[in-house]
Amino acid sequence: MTQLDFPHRRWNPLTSEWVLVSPHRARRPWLGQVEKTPPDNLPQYDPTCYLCPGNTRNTGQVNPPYSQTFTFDNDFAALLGPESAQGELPPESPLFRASPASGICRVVCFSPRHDLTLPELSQIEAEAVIRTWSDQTAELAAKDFIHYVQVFENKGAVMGCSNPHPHSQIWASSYVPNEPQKERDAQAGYLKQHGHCLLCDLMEAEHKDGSRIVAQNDHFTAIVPFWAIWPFELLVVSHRHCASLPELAPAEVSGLADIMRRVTARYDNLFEISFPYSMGFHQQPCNGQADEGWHLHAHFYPPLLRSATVRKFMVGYEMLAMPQRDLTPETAAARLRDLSEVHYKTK
């Protein structure tokens, strides 16, 4: 694709939203705040860690010596069991509006080692990883009050991780939220008006321009999304058309692990740092609608900007008027895909 080297905005097809993008300020000074930067030298087993091995959490639960991943309900979780439901709502009005949420959270431990994050695993303990998720998406999705399994992780204390033991979570929830939805309603706006799947079109589209692809094995591909946000967002699509991490078949295990490998690992690499960001897994809902339109992928939303101590923040004209980025979605793409995917500590 040709370098856009002027003001422009992009539109997002997945959330139905624009971008604006401004290559020149990529040029200016930065005066802004500097972060720190974080530790690199953790221990593989912290006595005061409450997701370590047979360490006692705050409720008073101690940890079974686990030696692969680990899963647990959330001792402090943002979701209850549709018991919890319990005070009146007030009264339905235009104005003011509640309903009752409920759902269940949950903790997943990648592994009992307290200092390895998902590149530094090996592809049999990430692909233990996958299976836990796709297993535990399957048992969540089956219960009778649940209509959207959320799988993600916050990597970084700058991302709101109080903990730095490899961990993700899943919230599942009796109700669609905003995201997940508004993808919904994009997917099955174009299945409709065109006839195919939103993201296999874009797979295809991708692979014929290469300027955006990261990372790619036979069954997924890392993109920097042509209307990325975040500067080295990254989108993980797979190539064949399914809908949630339970429906891959185990080829597809391994490739999703290898790519998740693969992408983290360019991460850290590029300032050589335990690199933060959220990252998240979209599946199709579980709330019986047919959803001809829906294919399984995932965001990362990274924060870094220019070096391991800056990063973007989200302000101004982005909470009140629409995102913006300087670094065009091409450059990150390029930077992320000259990066040597072998880990910088084993070098």
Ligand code: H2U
Given for the second form:
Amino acid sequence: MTQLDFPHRRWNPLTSEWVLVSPHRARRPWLGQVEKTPPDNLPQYDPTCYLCPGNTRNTGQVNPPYSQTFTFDNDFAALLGPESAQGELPPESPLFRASPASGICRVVCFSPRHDLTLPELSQIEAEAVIRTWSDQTAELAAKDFIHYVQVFENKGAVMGCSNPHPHSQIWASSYVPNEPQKERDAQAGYLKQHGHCLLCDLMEAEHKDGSRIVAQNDHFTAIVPFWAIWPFELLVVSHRHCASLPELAPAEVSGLADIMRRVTARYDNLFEISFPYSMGFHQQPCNGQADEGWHLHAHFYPPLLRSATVRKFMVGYEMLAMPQRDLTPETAAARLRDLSEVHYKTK
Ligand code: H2U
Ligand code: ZN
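Would you mind giving the form predicted together with the named molecule, to go alongside the form predicted on its own above?
To see the whole picture, the full complex is given below, headed by that same chain.
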């Protein structure tokens, strides 16, 4: 695609929302907040970490001496089991609407090593993480009261992550949350209107164009979406039309592990720091009607903008009007594409 260097809006067909792109603004000066860079010299084992093997968590429970991944029920879960829905909610009215919410929250550690992040794991270790997410999804989705399983990773203090030990979270809920519900409606609407899957069509168009592709293998492609909000946002899409992690064949699990390692290595190499982000998979809702238009994908939402210490703030216009970006998605993709996939720490 040719570079656009004048203000314009772009449509996000997955959420049915617009983003404002202002490429001419990318060079403005910055005198605002400067973030701390993440520590680069973590120990392999931290006796004070509540996720390291053998350590005691806040509740007094002791982590097993695990050697690959480790999953446990979140000790401070945001959602509690169905038995928690005891009290009575106020009667619904057009202005005041409340609804019961129950679920299961878990923490998944990627590795017993306190100091290794996704791009530093071996291919085998990264595959074990994908399989854990997949097995957890299958187990949680099989429960009658669960309607959606959200797998996500919050990485870096800037993103509110409380502990550098590599871990992710899973929140399985009795309801479909806002973002997946928007995507559900949009994917179903696209299928109805065009007779094809939205993300299958997107993959075809992106492979033809190429300007937003960052990395690909036989089974997955990572792009900076045309409608990206965050400066270096990524969308990772499966080539085969499938709707959830448990549907992936073994070769696709390997493909997903490969693409996750490669894009996170590029991220770390961008500013030569452990790159912060929120990442998560969007899988089809469970225990409801089938979602034929649903196509498995992951979003990476990283906050950093122009250096390791200057982030994008979603404030002002973003909070009150709509998201806005300066750098075009095509420029962001080219920058990520030009980076090595060899992690800077191993150089
Ligand atoms: P972050 O991914 O945002 O860092 O959160 C880590 C989770 O770990 C958080 O949801 C949980 C917190 O509730 N946790 C435990 O389950 N046990 C502990 O002993 C400390 C933190
Ligand atoms: Zn640890």
